[in-house]
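Encoded as structure tokens, the following chain is the form predicted on its own, with no partner shown.
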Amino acid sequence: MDGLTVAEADLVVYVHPSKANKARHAVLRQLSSLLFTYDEIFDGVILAYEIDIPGEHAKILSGLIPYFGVKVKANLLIFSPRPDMLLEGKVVKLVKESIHVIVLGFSSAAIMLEDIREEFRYKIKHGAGVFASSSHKRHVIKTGSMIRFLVKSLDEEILHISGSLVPPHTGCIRWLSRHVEDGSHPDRSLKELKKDVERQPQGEVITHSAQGEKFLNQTRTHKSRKRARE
């Protein structure tokens, strides 16, 4: 899936002196406060982190409350969807006018009727609505299906994605894995979708946690032989 990157970062986490005897716990708590929120500097959502504290020394800051800074090396997994990227998610709601999807368990996406290609027709099967392809009878999207869709736009404040099923290489992943990987849609192969996460440079950020501690970031940044029936 597109949109996932790993950033290597050198961090300095400023910890309250009352936490001096539990500095590692304080650092982890500070980093956890950044998870699953959009960060403007990293230009994405931090999903996970792995840290290493290389030394036992910390820099004490002057002031009424002498915070001390702990140097940390971290690997950050970042979700940063962009227009024209391909994402995957689970269908949680499907009605005649739209398909609603959850990506990575936390980000919502909606695909409106005008963004669903014409081959998909809304039908009622076994008492539930589905979008079934008129070209490939086994290509069906229903509640619970894992689908691949194209990103149209992203609302960063609420982490909501507007998606599209217009491109021919989008739809139910189970069906696509059997019929598209053979190259019937040469514009984008599944091998490209499974590429390793890229490492990219990031910027610098100062944020505040609920406890009022300052946080400074500075980064260094199987294959089917049958072709789909037309």
The other form holds:
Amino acid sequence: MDGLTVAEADLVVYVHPSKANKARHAVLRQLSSLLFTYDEIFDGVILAYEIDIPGEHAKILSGLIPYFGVKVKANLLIFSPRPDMLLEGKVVKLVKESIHVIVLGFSSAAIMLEDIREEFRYKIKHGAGVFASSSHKRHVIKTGSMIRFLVKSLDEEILHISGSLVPPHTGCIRWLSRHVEDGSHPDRSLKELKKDVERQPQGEVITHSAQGEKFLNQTRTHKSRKRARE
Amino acid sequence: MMGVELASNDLPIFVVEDGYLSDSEAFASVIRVLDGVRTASVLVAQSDRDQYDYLLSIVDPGKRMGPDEEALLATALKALSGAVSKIDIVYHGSLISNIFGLCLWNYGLNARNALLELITSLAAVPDKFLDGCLHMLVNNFLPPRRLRESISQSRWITRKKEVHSELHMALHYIADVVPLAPMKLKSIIEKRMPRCTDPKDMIVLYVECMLGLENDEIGEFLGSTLLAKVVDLLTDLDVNITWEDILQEEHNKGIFEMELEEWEDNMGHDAEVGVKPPMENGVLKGNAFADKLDGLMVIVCEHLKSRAVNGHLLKVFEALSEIFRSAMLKLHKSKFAQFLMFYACSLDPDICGLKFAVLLTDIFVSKNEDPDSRMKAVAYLASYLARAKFISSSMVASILKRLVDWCFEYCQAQDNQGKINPQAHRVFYSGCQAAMYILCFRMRSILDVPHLKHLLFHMPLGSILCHPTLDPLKICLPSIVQEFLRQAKAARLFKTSVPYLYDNSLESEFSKAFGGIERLDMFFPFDPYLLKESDRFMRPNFEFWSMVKTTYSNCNSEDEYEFDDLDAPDFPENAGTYEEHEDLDLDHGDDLEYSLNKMSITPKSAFQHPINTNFHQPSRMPARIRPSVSPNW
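Same protein, different form: I have the form predicted on its own, so give me the form predicted together with the partner chain.
The complete assembly is shown below, putting the previous chain first.
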């Protein structure tokens, strides 16, 4: 995923004199106040920090309130999405007109119908809406799947992203990882997939269960079709 | 599927052959309309313009709607929520402002659901409508003005519950899709928060809806800020009720009147007493604030109760004690807001009750706190342990032990030189006074339990109270010292004889000095509660002085002469009050309520006399001490 950087920063944190006896606490508090909000200086959102206060000395600012500046070395994890970056997130809501995604658990993104490529069609499966690809049967986006999408534009202040599923290398990550990135042919049979799973013992549990789910889903589909005919 | 019968109208939108319209058709026509005006206004064809205007007239916040129009509105809103991506902030500005202007309270369930669905879909559109949506929802915390007046009627009460829960649901959905929305919501709620000058119904309804959010997951995001805001409002109201307001109530039985059954026979009597004409303006103003505070306390207590029922009390309590520490404790002599803590503690005495006592004790003994905070904390502690019925004797004894141990250590650290300096040792004196005050209320109950009795008898109280240079008995409030000594004597608490002071004054020069100009020596935060409606939350857990079993007697009525001075202050400015107290003295023979007042000592008004550090010069007008809950005013 794009948009995540680790930055080393030399900071000076100004601490109120009333906090002089717990300077470290005050510094951490100050940095914590930056978390999850957009900051122009860093041009992004700080997700995590790790600090080191190298010196015992701090410079006292002259003035009405003698704040003192503590020098801090910090490692900052910064999230700074830009247009045309590829982001990954979890689908939380899927309706006919849009797909709503949450990135990194806090930033929200929405992909409107016109930004979803033609290939995907909205269908109702087992009572829940999904976007299923018409060219690749197994490429399905549903609530709960992780998808990769392109940033179209964003509101930096609240990190509300407008995304797009137009480029071909976007969509459900699980499907993409099997069919696009490893360069194999997109339309593989179930047998081949199974072999794949056996070959990768590490991912076994997850993949197996995922396959199981699919099987279940398929059987259910048949049933419901029958019912529909009746 | 919504079917809508159309009145005769010849516009193509929403008109179908058989007069009914399906959702998908409505959706298609809305898209057509929206697309029609999606261009510079000069280029819009007249027919498209008309259709758009027709849509606007359906979604019209100002219109009074019949059932047909409402159904049409619901259909239009549903269709719009399918077409949110087509709505453009520039070309459809008037439509958006109409949508945001709609008031949930005016419509039935169907239209409300359609509206909220549209709002939640709009909020999820990136970078456009989130702010507007949140503003719209927060605006709907309150019903329109004309409904506010009739909100007490039962059908509106059910409507209120429905609308509030629907609003909570909508905000919940928005937070699901836009996780950072609560951040914005927080600032909007803060901005819209009613002020203490706003009407009562407005404050109560808003706060009720706002606290409802705490029950939702969204409350997790908002943290304790909601509660903090409410406490801010409470304290705002609280400081607007001055001690003068309370005193004026003496002449005009109003909001502060305590409705105790046993007092009723005294009511008639009051009328005969020549009372001053009520000071209309001042009293009414005081009443208004007290009334609002009362209503708000009810809401917040109900909220605490419901949180407790759901098993979240501890979380709320943690937040509340943080707020107490940072806001209430800093407040100069708040009168009622602190009872929120009292009520929260009463909901879970074993955990919360203990935690509060420990918090206060920690503040008192902490060297990092400023002296004023420590004195206030110990005043809270004393008043709390004395008044809270739900606190067990063993808990009182253990906290008391900590208090006494601290005082003892303090004494040990003093050299035996120099003369009494109340100001320098004020923290110590407030600690001693607190210990005595607690024992006034609790000595008997502690002595009734053998191992606690043992504990009490082994506390170094004697050596603290008879310390040669600090001599707290001379410094603390004489009324408390007197009562304490009396009980201690009856219980034979001291082995050596302790001088029994026959000083009938209510306060001493010294106590005034250690209390400072703010008179922290006379701060008893949990004196009887004076707000009428919310009183029902406090009363069951509240220990009135009349119920206290003293060590010397089970029957209070014999002892009342001892306390005459408490209630008969020499205070020329308040002749009317004085008269009434005289009257009170006359018929105290069988007065239960008189004994209620004995230990309720609350100072009169702000002490506006100049700083008088030289306490050898008799101060001309001493702070008046009055019983805070006399029903006979």
